[in-house]
Amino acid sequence: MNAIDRIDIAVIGAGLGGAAAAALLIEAGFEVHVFEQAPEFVRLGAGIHIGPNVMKIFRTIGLEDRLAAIGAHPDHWFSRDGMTGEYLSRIKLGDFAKREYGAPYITIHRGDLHAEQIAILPKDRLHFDHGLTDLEEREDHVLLTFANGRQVAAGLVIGADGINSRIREKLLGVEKPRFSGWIGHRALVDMDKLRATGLDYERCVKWWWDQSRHIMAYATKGDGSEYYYVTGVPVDSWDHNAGFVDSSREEMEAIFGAGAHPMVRGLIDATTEVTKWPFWNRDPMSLWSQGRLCLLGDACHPMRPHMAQGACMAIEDAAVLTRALSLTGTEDYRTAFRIYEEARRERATKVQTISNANTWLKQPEDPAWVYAYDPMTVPLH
């Protein structure tokens, strides 16, 4: 592109939500470019859950079968007592999910998912090394200025740029995210050590302790060759400047090991490298769009990962926003943004609230309101 080029829609951020928005908008016939601050694609993160609610979206852009082939297909989401091993709930997934909710439920490495999303985007629409430094809304476009010196005039701007969103700052002013009082440890475990326990590790299980401390453990590949866990631990503060820091097997042992079930102890023993991360929060937002700017995902409604639906909400947002713009066209973007927000606010806020409370599927309950939801057909008004 030239120094200042005119484009119809700019998506800021090529994470899971931004990449989904770009693919869906392109599929719907819009002229869209996506701008990512990272210099190149990197296989980041570890495990992630993709529910039937979002696999239906991936069906639309031709990724459902590919992701289903890569990911693991748990038969259940089990909740178990971390000390006794008692089953607190058994939520059916597997073939039941396909039949009841209309698509599979998979667990997958976030990097594998993201790589597939990036691969389907036309190379001339995806721009790495474009960190947004400024934006100025003008009469018929938004002027975007990037750290590399490039300027782009976009008819509409979609902020998919995460919890520290520059687009959100433009709408609501500078406000730092609030530490939620929780940290999470993340680790891919040593499969040889895990197998050596002789125990049969379930493909998706959440181990619970008092104060809602937990370890969520699951397979991230269909062949069972990769197993991952993420914890949730309440703490008084986060005293590090870094986005995450190294933890250790000893720290895991100190938090969860005393008196724990043998399967939990085996999981800790199979830990080699483990990191810990702060979970940040924001209050539900007063507005999701203003003028030619619109937000989705963590830029809009960040949540703790305790429901395994944070990325799913961003991708659902992308689908509904695309449908709203398809109804109105880009000229009537104000109506499209209103339709989008009205369709998404209640659901996203409910998921945000339950995620933050950390009660999801601890006890037997019907998850159909989450998993049977179809963003491609939900009524828009």
Contents of the next structure:
Amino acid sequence: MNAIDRIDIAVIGAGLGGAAAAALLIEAGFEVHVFEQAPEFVRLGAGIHIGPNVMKIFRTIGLEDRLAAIGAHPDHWFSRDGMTGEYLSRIKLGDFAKREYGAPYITIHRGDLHAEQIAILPKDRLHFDHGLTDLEEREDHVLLTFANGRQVAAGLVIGADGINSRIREKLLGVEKPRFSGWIGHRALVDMDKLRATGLDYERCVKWWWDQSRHIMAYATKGDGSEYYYVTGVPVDSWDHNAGFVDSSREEMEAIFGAGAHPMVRGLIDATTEVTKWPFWNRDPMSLWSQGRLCLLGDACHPMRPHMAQGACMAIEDAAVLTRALSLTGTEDYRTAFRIYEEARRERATKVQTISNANTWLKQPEDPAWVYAYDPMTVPLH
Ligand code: FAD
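Can you give me the structure for the form predicted in complex with ligand FAD, which would complement the form predicted alone we have just seen?
Shown next: the complete complex, the earlier chain at its head.
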């Protein structure tokens, strides 16, 4: 039998939140290892917004300039009526965001962001093909067992393992997430067809219909060579076992085509491959940590994606948790976890609530409370 490896901190899951936690904890001098079930990551066709609130965190780990160079820099978040094209709101980003919120607002391909986050992690701290199957809390460590047979004794365990978290299950029991009643279609559009429309597509625009049905469309590369959309559509049920299934231009046409604004029509016409995804949900949780276990990101507060802040909240969590552990040291982890939850619970729950309501920036409003927030300096008590 193999000797059991002993480490100070294990992060379970190297998604956007777990990879950020690992990088921040390494930067702060902790002995941390991150364990990911996937054998590798692939560049799936999807985009993501990263707000100034999180670009400030990426500054700390040396990624801000790199991501700013790859990503697109929308000068506004526009909300428009999907039929008439009328502008419902124009939220200033671009140089205004840099000046007022302290960092750029970018939109980027999710795979490109994740690849940069993974590339800065030392190879010997990141363990692919390590799906956590069991964990047992012992007096001075947690014994982790992985699907590949390996066992690791960790002083602390951070559950960054997403909405179906094993760590959450340990804290709160087995409970499947709830289908939110909404799905999203995701597509990278055919740029030749989009350009052939002759229309000037905004770098970040959300098209709205009744019942808050929408298409959020944006550039995912700074050079304008990639354009992406994600929809939000209420449905009665999700009857597939798979995480996502294929959709089609015809389905997009059926949902959004009738009477749509010419720019929306152009988007639909430029659709070649499109998939559809169910949005899952949980109510805010009663417990964020217990003993040596602590949750962050979707493991802790999953939300429908309509505020474009789910991953941002995961990365903010990672930053504040790292700061709390730096204040207390790993020995006094109970205090660190308390500081962390106190600093994060209200904000994450507020974002979760507004995101689920799908009202964000539909009308003119001041987004400063989200974007000007600085997780690296916010006071911790
Ligand atoms: P995840 O990204 O789910 O990562 C969890 C990781 O843990 C995965 O790599 C998984 O393989 C691994 N894992 C799971 N179980 C185990 C195990 N047992 N052992 C080891 N590893 C395990 N957020 C934004 O901020 N901006 C956006 O614009 C945005 N757009 C979105 C659009 C859509 C359509 C959707 C669905 C979400 C969007 N989000 C957005 C939300 C964002 O994707 C999530 O909030 C974010 O990915 C959560 O990060 P995480 O690290 O907590 O979890």
